[in-house]
Amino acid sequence: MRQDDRVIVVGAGPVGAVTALALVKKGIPVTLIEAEAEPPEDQRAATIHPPTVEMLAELGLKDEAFADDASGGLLSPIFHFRDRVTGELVAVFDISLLEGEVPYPFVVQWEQYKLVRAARPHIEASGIAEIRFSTKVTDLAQGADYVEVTVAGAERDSERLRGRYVIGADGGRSTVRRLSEIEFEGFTWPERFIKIGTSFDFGATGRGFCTRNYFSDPNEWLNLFKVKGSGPPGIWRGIMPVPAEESDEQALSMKSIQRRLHGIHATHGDYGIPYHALYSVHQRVAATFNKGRVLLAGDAAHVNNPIGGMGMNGGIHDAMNLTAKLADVWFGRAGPEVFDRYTRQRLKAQVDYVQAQTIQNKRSLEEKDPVIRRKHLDELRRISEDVKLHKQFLYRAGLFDSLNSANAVE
């Protein structure tokens, strides 16, 4: 292929991946660049939602994510929300109610270092794309039917790479949105969050915990879930808040860890730690999603809290999305105003559905006000209870109503 006849994918993460497999199986040329030397053991992201597991389906990758074995997801119908202070188990959600409405009527619980694992043979099986780590865009420009990426590596110079679209999936800190000089706009959370992988099985306490389960506690809500790691009896993830007020040093010391660990279910000794990891927390959206031949997907695009597990899946409706669009152009079926649309509705997807519906699990998880806090938890058993307002959450948490109105936006 000629080295200009291509899109250029910069970020080889979740919706990097699916973006480069997207746009190889339509035809399309792809360098794909990563900074890092190899796609990294990442243990963030890992909830799959049903709209997300019919579009990884369609790229081929089902077997790899039903695998039995360490390398596929655990399939997780069943999510709980409970109340930390009392132990109460408030509601109980089931998307097994929407089987016969939808293909897939469950989450798979997938981390995204193995979603990206099983997407690379595919990209490199098609014979148009070539993969490049070790990769950094230090530079870029645009010309009339080109843009043109300034890269360096570790054992290369510096080069420029030359293609028709770039695409940025490089993640919060996009240098592809930077160069492009688009605003990314929002604000940040004053406290930090710290997720910790432990080996303990929680399953086996005798408490009823699902793979699944967020906790509202008005001093250290809980998101508690499941995944297969490298093989069993699995790793259990607890996210928790950091207040402002504890030092870096303070959270990640192994005594805090511990307790937070301890304050979930105490257990005799100490948990193992496979990993943990503190970080700051975001709401941001950029100002546009296309600018030129620049286009912008995943968290180069928007970033948002974890509650919900909607940052990687709308990362993945993005690329689905645009790869779609990016296609009509590149075979003369549509003009580049195309791209105008893509930001429309991945727009109104963020801001109506991905970061109001975040920012509020986020309130009514930390809620203080005791009367509030209750009857947010009545409501929440109210609706558990009722089939069609049942059907009507499942909808909205799993990002159906998201896709569904984000593509209706002309």
Ligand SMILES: Cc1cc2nc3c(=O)[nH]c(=O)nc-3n(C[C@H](O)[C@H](O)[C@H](O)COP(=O)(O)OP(=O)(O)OC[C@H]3O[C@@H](n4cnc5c(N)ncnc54)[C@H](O)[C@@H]3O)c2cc1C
Given for the second form:
Amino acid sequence: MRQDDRVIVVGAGPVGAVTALALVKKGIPVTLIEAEAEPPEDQRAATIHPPTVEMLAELGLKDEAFADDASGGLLSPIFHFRDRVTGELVAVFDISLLEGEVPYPFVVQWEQYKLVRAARPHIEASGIAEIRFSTKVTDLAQGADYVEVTVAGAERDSERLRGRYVIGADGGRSTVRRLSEIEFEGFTWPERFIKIGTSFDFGATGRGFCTRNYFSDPNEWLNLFKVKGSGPPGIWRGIMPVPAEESDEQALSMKSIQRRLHGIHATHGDYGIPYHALYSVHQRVAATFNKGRVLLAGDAAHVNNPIGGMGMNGGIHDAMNLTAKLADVWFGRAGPEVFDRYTRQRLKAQVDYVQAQTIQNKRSLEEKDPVIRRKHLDELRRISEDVKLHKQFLYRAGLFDSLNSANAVE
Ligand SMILES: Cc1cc2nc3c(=O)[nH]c(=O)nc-3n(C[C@H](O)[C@H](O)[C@H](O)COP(=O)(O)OP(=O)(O)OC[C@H]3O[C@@H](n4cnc5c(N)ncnc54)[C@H](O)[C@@H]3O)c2cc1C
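Can I have the other form now, the form predicted in complex with the named molecule, not the form predicted on its own?
All chains and molecules follow, beginning with the one already shown.
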């Protein structure tokens, strides 16, 4: 293999890892570059929607995703919408209604770092991949038939790596996107979101919580989800808004964290808190996902609020779409104009579905007007009680619709 006859993937988060794996499976050599010393134990994404489960299975990660031990995910067909003010269970959605229509009629609650860990040995075993940790992309240049990235690493201050293409999967603050001068249009919400993980078992409170619960509340909406963590009884994660006037320091103080969890369920004593984090939340989409030999995927190309669990899923859908097209170009079956189609397709998925849906999800959970709020909740109940509407809702919430409509774009 010539050293420059490869694709350089920047960022070994879930999207970079899936991109690298999909490429090596197609026989395309990859250098995967990651700034951190090892894959970070990132506790952001966990919800993997059914079409994404299908993609991971296609990549050979099914055994890992479905593993019974803590390294695998929780299979979760049901999700709830609840009214946090009254405690009412408003609507129960059941993805297993799609049994026989889709191969995986459930969500897998699998923390994103476990996906990265699962992908890594497959990438390494291909024999055509090199993974470089503690290596950061600092500059980028492209010529007619190559792209060159400058990297700074633990061993050398500066080194240049050439490849045929570079894929920026380096997250929301993407250096690849910035160096390529691609606009990242959109807005930032004034409030931040706090995520609190607890070892307390909300499933044992007798309140009927399932693995994924969305709570509407004009004062403090809530997402309460379960993951396996490092083993039984697992970890419950609450995501809530932090108003603009509350400082980071206040929000991250143990007093506020305990108050927020006691607001969900008043228990005796303190909650065990294995992790917590505060996030600024954005809705932004890159002006293009391809510029010459530079391609963007995942958060580098788009960011959204996490209500509905669509960011990483959308990024994995980018990765699968992009790597199929890149293989066609690599092996001479198509010209580089297919990358324009990649942008058209995945921009549509983002703008029409992921951005629109996550903004709507947030607005509906936080609605303050009691009449509109009641209308939203009644509508959710009505949808859940009608099989046809229920299924339509699942196809949209599970990102099937976004994939299908994107794939139909020429
Ligand atoms: C609270 C919360 C909950 C969420 N839950 C969900 C969910 O359930 N489902 C879902 O689909 N999405 C969810 N998301 C969104 C999801 O976390 C992101 O969409 C996902 O992490 C994006 O993956 P990525 O690989 O594109 O980027 P990242 O995960 O950000 O990975 C980028 C990688 O690039 C590396 N990097 C950065 N710069 C450089 C550089 N210059 N050189 C080399 N390496 C570099 C970073 O170290 C990092 O490892 C959630 C987000 C939040 C905040």
